[in-house]
Every structure is written in structure tokens, then in C-alpha cells.
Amino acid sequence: MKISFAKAALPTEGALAVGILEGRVLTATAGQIDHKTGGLIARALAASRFEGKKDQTLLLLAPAGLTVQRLLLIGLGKPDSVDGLAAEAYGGTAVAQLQAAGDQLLTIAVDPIGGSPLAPAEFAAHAAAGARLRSYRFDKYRTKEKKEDKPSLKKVVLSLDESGEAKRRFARLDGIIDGVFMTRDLASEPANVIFPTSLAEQAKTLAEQGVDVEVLGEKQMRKLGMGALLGVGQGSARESQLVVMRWMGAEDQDAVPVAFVGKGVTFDSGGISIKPAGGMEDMKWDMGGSAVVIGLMKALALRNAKVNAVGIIGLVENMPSGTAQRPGDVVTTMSGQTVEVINTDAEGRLVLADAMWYTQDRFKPQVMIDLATLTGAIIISLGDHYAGLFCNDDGLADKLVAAGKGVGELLWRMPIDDPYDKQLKSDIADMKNVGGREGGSITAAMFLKRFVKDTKWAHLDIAGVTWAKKDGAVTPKGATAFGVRLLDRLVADNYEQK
């Protein structure tokens, strides 16, 4: 779908979409649409619920006095709380409400809002980005689909007078979109199209941006004394990968870097300790972390983001057979630490751990985030509202919340205490890659907490929120890309140089 910016005129074709203030307080394009039609739009205000609340939306079909087919109003809510946000949802509403109407065309009217925090410019970048992103369909593998089921939206126009420096601030936010999609796509894949190497080679494309990309097999990790992260992928055929990704975008080419590390488990079964089948196969997205890792990256190069950067992904499929890790085996990580793994679908923590200390050790971080579908445990603290936040600064955790609120990617901080820590303590081996079923999601952050050396970290368990049920205003059924646009903010307002 094509995204464009034009001067402020209504269509003559296609489908209009205009935002109306709580309140029923029409904008300019509203308030010229109902006089040029003799009151249209008042009068279909009058005959519905609609009030203009946020996300509210009236269609009118061929409206009388207009040459479009398609009149979509969209309530804006209160003009006080029109942020990027809201302008986002405006967009993405527009398109999800019209992509399969049978219009090629939507034009998105954008006015000035007084009392909003943002010029129209703003918000129209802000509308397109949420346009794209709602606008993401994962159809490559559907042959039969009939034509009424498929998008016939194929421009999408957003009508402002401030056109061309609109125009430029969406440029900014399309690079980032396409990073988002990216992660989308990689989560979404199957697990017998992505697997450890395949992801590797996904990877490896970014090279295209100018990302420095490193792959380390099994040899290279078991010389290093990976071994958390070789024992989760020993029951596979498939080899375990390690990704280096490097963006070097700041003048100071010896600036301390940013590290992200992902969870790249490309199939969880549960190895010897087998999940059962029921909702297995959503086991394919358990690489969310490492994929949002690499759509970060992609976003970082495109916007030439003045930082240096590195994301580390641990890749593995995690399989029972004749090989597999078995539950009582004493594994000794990178950092020299051991591990009794009682419970081999505790997987993700063995990856990491050894990911985070490499990270460590290499780069020596000036923060590091670690991003994973860790736990069930956090869905049944959070839901699919939240991400789980354990850090161990205040700083770094405040602006995280930050970030996150400004994207609406929302994160709520998790205590991370002495007490949980004990549940870890092993009979023979330094630690038990699981404490007990109370406070899961806790205790595993508490695991990974033992590989921080001193640097700054924060480890997001976004099991709740990398997979969507539903569709959202910005966010399709499917893949989410939960982190992309997060962890890019936490950059752009605390890590570039400016």
C-alpha cells in the first residue's frame, strides 16, 4: 500500500475519512463537507450514538452532495489528548475499516486541532505511520483466498497544507516501520522456514543497511563454554547459531555502545519436558525476542540513528530425541557458573544467560536489554496489556516506561528482590534453572540477574504481548513487533548523540 501527502482538497473519488471532535465539534474538512452537502454530516451525528469519543467511527455510503464513495467519520476524543498517539489510531482506524471495502483509494483529511500537542504536520505523520502499520497482512502462503477477502486498498492520501514537511517527518517513522514489519514477518514464518541458520541468513541481510553481521556456530560456542546455550539446542538436528549485529552510527566510532540481546528459540517443544499439544504450534513466535532484535537494528540503519549499537541473538530449536538435554543434567555456562536443569522447557534462560555474558564481555555495554517470550507466568500477571519490566536501575527503568507510553507499547516494572533469588538454589550445581511455580516470571528474571556482571540491564518478558489475538488500531492479528518501536524511542531520547 502506498502512502502519500497532498494539499488540502476533497477527493473526487475513493473513500474520505474525517475526524470529528468529542463532543460532536467537527473539524475544518468535517464542517466543509457539511455545508457543501446541506448539513449531511449533522444530520447523520444526530441520528446515531456516535459522539466523537477516540475510536468511534459512522460510515456513510455514496453521501449525498460528495462524489467519493465511502464517508468514514472517526471520533478523535478530546482535542487536548490528540498526541501521535491518537493520530496513530486515527490512521490505523481509517484503514482497517476500509482496506476490504472494494476502494483503492482513501484520503485521510488532516485539520488543526486547537488545543492539541501536535502541528498537523505532526499528526498527519503520526496518521500515515498508523496507516501502514495497521495495514500489515501476513498472506504469503494463501493460495485460495477469494478477492472480496483481500485488501483492494491501494493508496492511501493524507490531505493536509503542510504536505511537504509532513512528507518529511514520516520518512523517519516509515524506516522504523519497516523494522517493525521485518520482526513481523520473521515471527510469523513457520518454524520449518525459520529455524537457527535460516534466522541467521535473515540477519545477515541487514548487512544491506550497513549493519556489521557476525554468525557464530557451535564450534565457535563450545570453544567459548556455551554451555546453557548448546544444551537447549543438542536435542535438534538443526545447528544453534550466535548473531553479532553492529551499528556504528556515532561520530565517536569508540562510543560505549547500547547492546540488545534477544531469545532466538525458533521452535519450543519443551524438549524431554514436551508442552503439551494443544497451542504448540504458537510455539514457533517463541523466537519474538531475537526477531525484534534484528527488526531494531534495521530501524536504527535506516533512520541513520547516531549511536553504536549491538544486537546479540541466541538461536536454537529446542527438541527431544535420542541427544536432548534431560531434566537432572548439570550444564556449565559461559561464565563459568553451573546450572541443574530440572525443567528443560525452561529453556529460554539458558540461552540468555550465556548470550548476556558474551555481550558482556565483548562490548562491555553501557546498557543492556534483554527481550523474551520467557514465561507463561507474566501472562498470568499481566495478560497481554503489559510487558514485564525487572531492572536493576531506576534510571534505565524510568525510561524505559517512558519510552514505551510514547509508543504505547506499555511496560510494568517487576520487583526483582533477595527473596525470589533463594528459590533458585540447587542441591548439587550452583543454581536450578527453575524456582517453583510461584513467582515464575520473577525467579527467571532473578536466573538471568546471576549473568549481569555490573552494567546496566533490563530484561523484558514480553510473552504477553508478542502475539495478538485480536486486531488492535495499529496492530493486526498476529505479530505484534512489541520492542521494535519501544526500545528505538529509548534510544532516540536518551542514547544518540545529538
Second form
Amino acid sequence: MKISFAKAALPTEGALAVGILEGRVLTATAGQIDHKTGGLIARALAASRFEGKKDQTLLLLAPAGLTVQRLLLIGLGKPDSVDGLAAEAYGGTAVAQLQAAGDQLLTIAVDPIGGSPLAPAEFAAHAAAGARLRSYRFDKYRTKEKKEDKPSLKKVVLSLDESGEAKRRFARLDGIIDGVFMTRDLASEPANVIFPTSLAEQAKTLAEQGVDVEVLGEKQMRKLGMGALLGVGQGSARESQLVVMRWMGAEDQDAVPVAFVGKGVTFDSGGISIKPAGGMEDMKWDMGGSAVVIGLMKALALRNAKVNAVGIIGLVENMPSGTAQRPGDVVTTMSGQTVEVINTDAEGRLVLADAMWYTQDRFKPQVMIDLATLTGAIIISLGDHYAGLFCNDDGLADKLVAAGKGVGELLWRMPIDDPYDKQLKSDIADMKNVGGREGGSITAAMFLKRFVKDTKWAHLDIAGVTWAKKDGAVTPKGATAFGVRLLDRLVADNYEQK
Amino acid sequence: MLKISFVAAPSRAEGLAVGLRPGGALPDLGRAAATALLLGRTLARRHSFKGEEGDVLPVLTADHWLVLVGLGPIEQQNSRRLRRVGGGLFAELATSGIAKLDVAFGLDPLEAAELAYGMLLRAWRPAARYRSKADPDQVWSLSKIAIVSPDPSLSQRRLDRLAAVAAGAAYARDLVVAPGNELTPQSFIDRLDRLTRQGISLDVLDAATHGLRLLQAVGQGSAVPPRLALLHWRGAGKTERPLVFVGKGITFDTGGIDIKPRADMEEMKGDMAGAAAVAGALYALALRRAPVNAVGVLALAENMPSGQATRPGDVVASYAGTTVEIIDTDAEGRLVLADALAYAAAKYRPRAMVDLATLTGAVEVALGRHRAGLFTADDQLAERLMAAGEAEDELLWRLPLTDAYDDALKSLAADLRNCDWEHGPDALHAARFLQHFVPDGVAWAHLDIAGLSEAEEDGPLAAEGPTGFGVRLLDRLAEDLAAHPWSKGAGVPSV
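Show the form predicted in complex with its partner chain, please, because up to now only the form predicted alone has appeared in this conversation.
Starting with the chain above, the whole complex follows.
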């Protein structure tokens, strides 16, 4: 699907989407159509329950007096609520409704909205971003899809007077979306295709964008003492990997970097503490955190972010086998601390423990943010609307929450108080890897905290938000890439040279 | 029964407790205790006693017990820590054989009272009548504690105030520990006579005849009918709008027709801990003659399977009129609270309304046993509750009250269903369910105390068992509100 920007003009073919404000207030293009057709829109509004509220749509087929095939009215809500997210939803809704309707061309009208905080060019850029984000499909493995189920849409044109400016602004968002799509692809790929070495290969493709990529194999990790990460991968026939991605975009090459660490369990069977069969296929996306870090690095590089950023991902496959780690095994982490592995299915924290230690040891970052599909408990705590945020620095937490609100990827802060740490006491080692059912996400975070030096650190538990069970405004059902846009925004707002 | 007094100087009891701090700085105790203190310091060195907060080491000297107590660093000392030290000291010596103890820590009069308060809170145990004969090793030997204070009468006055709250907490714990064959909705009401004797007025409503149909639906499987108990404490002027506390009081929760698995089901005798906390808080307010108007609303029912019980799928019109499809009879707490909240909001015009409930297992998964879940749309109420919790060691953590999960509560047959079978955030669903029954404009907060009403291990202020969680918090909220009235514009937002 190709996205372009053109001077405002009513199209003569394909589909046309126009906005209506709450209270049935017509935007300029809607007014123009209404005038030209002798009151088509007014009649349609009078004959329907469409009021222009957010999320409302009204589709008119073969609209009388126009040559377009379809006219889609989309509710924008109240003018003062038309922000970037509303613009994205506008574009996303248009694509969702018309992607497989039969038309090849979709024109999305963008009009100035009095009282909106957005200028038309910015509105158009976000609407285009929403359109592209919502158009995502992972269909490479469908060999027999019926024609009518395939997307018909080939071209989306945003029509507005400031088309040149809109195009420039969209270019930046377009790069971020490239990152988002890469993340979605990686999370969607099955585990016989994406495993530690093949995921590392995927990360290496970022070299094309100027990202420096280094891959450590098991031998090197053993030398570094990463006993926790290696223990998780030892049951698999696939070799574990640690990937280091560096984007040095700051003018000062020596500027202290920001660091992102991702959990990359390419398939999590649970290991010897094997999971129940129902739903186990979802465990192909237990590398969601690492996919976000890869997509984020790509986004930062594509939009040429003026920041030094490192992305470190620990890639393992957690399998039961004759060589697998057993419950009760004690492993020594790179930090020197020992862990009694009570449950081999609490493996993400073991991978992160070594990856985070390595990150701090080597890069001494100004902040370190890890992402992981870490616990089922976070889904029972917060559902699929918020990711859990655990943070040892109030300032960083506030920045993350604000960035999340800005892009519609919401975080909810959870506690990391010392009393929870007690639940990790082991009878024979420095700690055990599970703290029980109660406060399960908190004790997982407390475990990670033991591997944080004097670093400003945040942990995002994204288990509930990585895979959507139903379509959202700009996210089709499936892999969401939750985190890419959030962390890109965090960097843009706080860590880039202006 | 533990008796605590304040004295100007230690008498010569069989035990003397002295406080030590890391680094070994000695408090000025005057001549009377100076020798003991020096001896204590010598002994502390010998026994590598560090003086960390909570350390207790009894040493038998030539003629009496010298008890070394760690007070922690002076710069960290505050009321909360002193309470913990007091509670810990009592727990350590309760069955030691020592009967009378002098405590000379060099505290000021108010600090001495806080230390005593901690002892009072810790000195609770289930009524002796539950055992036919006492285990002699478990009988408390320690019965008299004299705490040295530079102004004993000031310390005593302060303790009188705090002891009211300790009595409220003890009362709540008594209720929580009471087994289901002893504590039914009716016997819960009978036991409220303790409150009415202190000037609290009590109204009892029959659920069926007052349109409290959700409460009725939950209780109808039991042979003992459900009741709504209304407790009124009028400590301020007639025109002052009351603080309203609402408590879930399922005196036993079998789950009903959706019966629970048998393991640990006996713990469900404690599913009335919210109501117990509310009753305990009202008791405390009355005992200390608090200058506030407060109402306690107890939604009392027993959830039993029987031929009359509510079935999964039953649709019931609530007190507020909203209809509810009861898809899980074991999600009953939110049903009784829904009617109680709607009734209280309509009847009392609350300044603020706070409900407490052992509501969901999900909140235990989310927050474990160190913090209760706080749900409110009112930021000011949230802040006050969080602060009260911090001050009283009854910690809260705010969780989302959001319409994002409204799909989970959609029913094909009624306005709402009472839960979602999916493996989702049930504590959030429950809070949002309750919000439907609170009129807009009422400052309301919901505390899910499922993880906190009972402790799995001994702590400094409560032994393993019922904690009375919420009594101190609500008392502190009432006190805070009397001292710093609600600012304008509070209680507005709702999602």
C-alpha cells in the first residue's frame, strides 16, 4: 500500500473518507460534497444515528452526485480532542473499513479544524501514520487466500492544501513505522523460522541503516560467565545468542548512551517445568521484548535520531530435553550472584539478569530500560490495556508514562518495595527465580532489581500488550509492537540533542 | 490482659529493657538505669548485638533479666518504627516467663505512647474459648509493662487516644477469626452491641423488604437471612455530611452454586473482613469521641449452596435499578457492595465514601500481601488514603479504575454481568462494576484488601492471622479530614 499526499481536490474515483465533528458539524470537504450533491451528507445524517462521535462511521455506497464508489464519514469527536492519536485513529479507521472493500484508491480528506491543537499538516501526517499502521498484515504463509479476502487497496492519498509540509512530517513517522512493522513481523513469525541465530541474523540487517551489530555466541557468553542465560538455552538444539546493536547518532560520539534490553525467548515451552498444551503456540512471541528493541533501533536509525543508543537482546529457546536445565539447578550469573532455578518456566528473568548486567558493565548507560513478556501475573493485574512499569527513578517513570500517553501505549506503575524481595529467598543460593503466585509480577521485577547497579532503570512487563486479541484503531489483531513508538517518543522527548 | 503504664523511673521489676542503637550511642536515662545501660552495652558487645531495629536479646544477669532492644538509628526514628519496636518486643517476651517488665529507652512522652501502642496492637490473640484447655507454654507470662517517660501523664493521655484505635482493631480481629458457625449475619449484628453502648446508633434492614435485591440474591441460599447494618456515629454538627465506610461482610463464602474447591475453604470465614474493619473503625471513632460524623454500612450475608440459592445465569435488579446477570455466584462480594454503595450514596450524601472488601484473588496476584489495591477516580481522595496508609503501615497501591475493560462486563441478558470468565484483570473488573452503582459526583474509593486482611506469618504489629487491616487507616482518614477539611471541587471526576 502506497501513501502519498496531494493538494486538496475531490477525487473522481475510488473511495473517499471525510471527517465529521461531534454534533454533526461538517468539515470543509464534507460541506463541499454536501453542496455539490445537493445535500447528500445532510440527508445521510438525518437518516442515520451517526453524530460525528469518535469511533462512529457511516459508509455510503455509490453516493448520488459523486463519481467515487464509496464515501465514508468518520466521526472525529469534539474539535479540542482532535490530537495526534485522534488523527491516527481517523486514518486507521478509514483503512480498516475500506482495505478489502474493493477499491484500489482511497482518498482521505484533511481539513483545518478550528479548536484542534493540530495544524492540518501534522493532522495529515498522523492520519497517514494511522492508515499505514492499521494496514499491516502478516499473510506470507497464506497460499490460498480468496481474492475477496485480500486487501484491494493499493494507494492512499491524503488530500490537503499543505501537502508538501505533511509529506515532510510523515517521512519521520514513516521510519518509525518501518521499525514497528519489523517488530510485528518478527513476533508473528513461527518458532521454526525465528530462533536465536535466525533472529540474530535479522538484527544484523540493521547494518543497512547504519546500526553496528555484534553477535555473541555461547562460547563468548560462557567466557563472560552468563550462567543464567546459558542455563535457559541449554535444553535447545539451537545455539543461544546475545546481540548488541549500537546506533551512534549523537554528535558527540562519546556521549553516554541510553540502553534498551529485550527478552528474546524465541520459543518458551517452559522447559522441564513444561507449560500446559492449551495456548502454548502463543509462546512463539515470548521474544516480543527483543523484537521491540530491534524495531526501535531500526526506527531510531531511519529517522536519524541524534542519540547514542544501545540495544541488547538475549536470545534463547527454552526446551525440555536430555540436556535441559532441571528445577532445583543452581546457576551463577555474570554478576556473580547465584540463582536456584525453582521453575524453569520463569526463564525470562534469568536471560535478562545476564543481559542487563552485561549492558551496565560494558556501556554504563545513563538509563536502562528492559522490555519483556515476563509474567502471566501482569495480565491478571492490569489486563491488556496497560503494560506494567517498574522503575527505580521517579523522573524516568514520569517520562515513560508521558511518552506512553503520547503514542497511545499506556503504562501503569507498579510497586517495587523491599518487603516483596523476601519472597525470593532461597534455601541454598543467593535467590530463587520465583516468588510465588502473590505479587508475581512484582517479585519478578524485584529479581531483576538485584541485577541493577547504580543505574536509572525501568522494567516494562509487556506480557499483556504484546499480542492483541482484537483489532484496535491502529493495530490489527496480532502482534502490536507495543513499545517501539513509546520508546522512540521517550528518546525524542528526553534524550536527543535538539 | 496486658497492662501498660508510664513511670518516671524504672521500679525494680524482674526485667528491664534498655534500648541500643547501631554505633552504641547511649540514651540519657539518669542514674537509675545508667548502670544497667553500661552493663547492657558490655553485654551487647559480647553477644555481637548490633542494635538494629527489631533486635531483642534477653540476658539473665545476677538478679534479673536485662533485655537489650535494638532501636535502629536515631535519625530514622518515627512513630511507625517505634510501634514496630514495641510490638516486636512484646512478641519476643510474651511467653518468656517474665511477668513484669520495665522499659527504659529514653523516649519523649509521645514517643513512649507510640511504643506502647505497638505493644497493644501486637497483644491480641483469638479468644481463649476456642480451646478447651490452654497450652501452658503458650500462655502469656508478660502482663505488666511500665515504660519510662519524662511526663507519664502526657504519655498516658496520648495512649488513651491510641488505645481506642487498638481496641477497634482488636474488635475487628475478633470478628474475622470467629468461625462461620459462630458468626452469621444475625450474630454479627448481635455483636454490634459493643458499638451501641458507646453511643453509636444501629439500624438493621432486611434485604428482601428494602429492595436490596443483590444482597438478597447472595444471601438467599443460607438459612440465615442477609442484612444491611447501618452504624451512625454523630461526633460533629447535624449539618455536617458524613464520611461513609462500606464493608463487605460475607460471614462465610462457600462460593454458592459455583462452589469453591475444598482446599483452604475454611479461610472463607474471613470473607467479612471488610465489614469487620468498618465496624472496628466506627468503634474506634466512638471510643475516642471523634469530632466527625461517620456512617458504617455493613453488607452481611452468608453465601451457601442450597435449594433456594441463586443460580448462575440468574438476572437480578439491583437496589439502584441496574440489572445484573450473575454468571458466577462466587463473585458475590461485588453484588452485596453494589446495593450497599447505592443505598448509602442515596441516603447519606457522603463527603466521601470508602468501601473495603476481601474482593478478589486477582489483587493478591497483582500486589501480593504488602499493599492493598486502591481504586478511585478522585485524585484527592487517593492521595489522602495513600498518605493515611503510609502513616499507619497499612499500605495501598493505586490500580486503574477504567472503562477500558467494559466489554468484560457486558451481558446478553442484563445491563451488566458480575464478572468475566476469561483469565483477565478481575480486580479491575470488580472495581469498575462497583463504579456503576456509585452516583457521579460522589467521592468514592474502593479498597480491595484480599491480600491484607490476614497475615501468613508473624509481623511486628500482628501475629499470623487476622490483621484488622483498615481500622487504623480509616481512623486516620477521619482524623485527617477533621483537621484538614476537603478542598473545594473534590469528588468530581469519574470516567
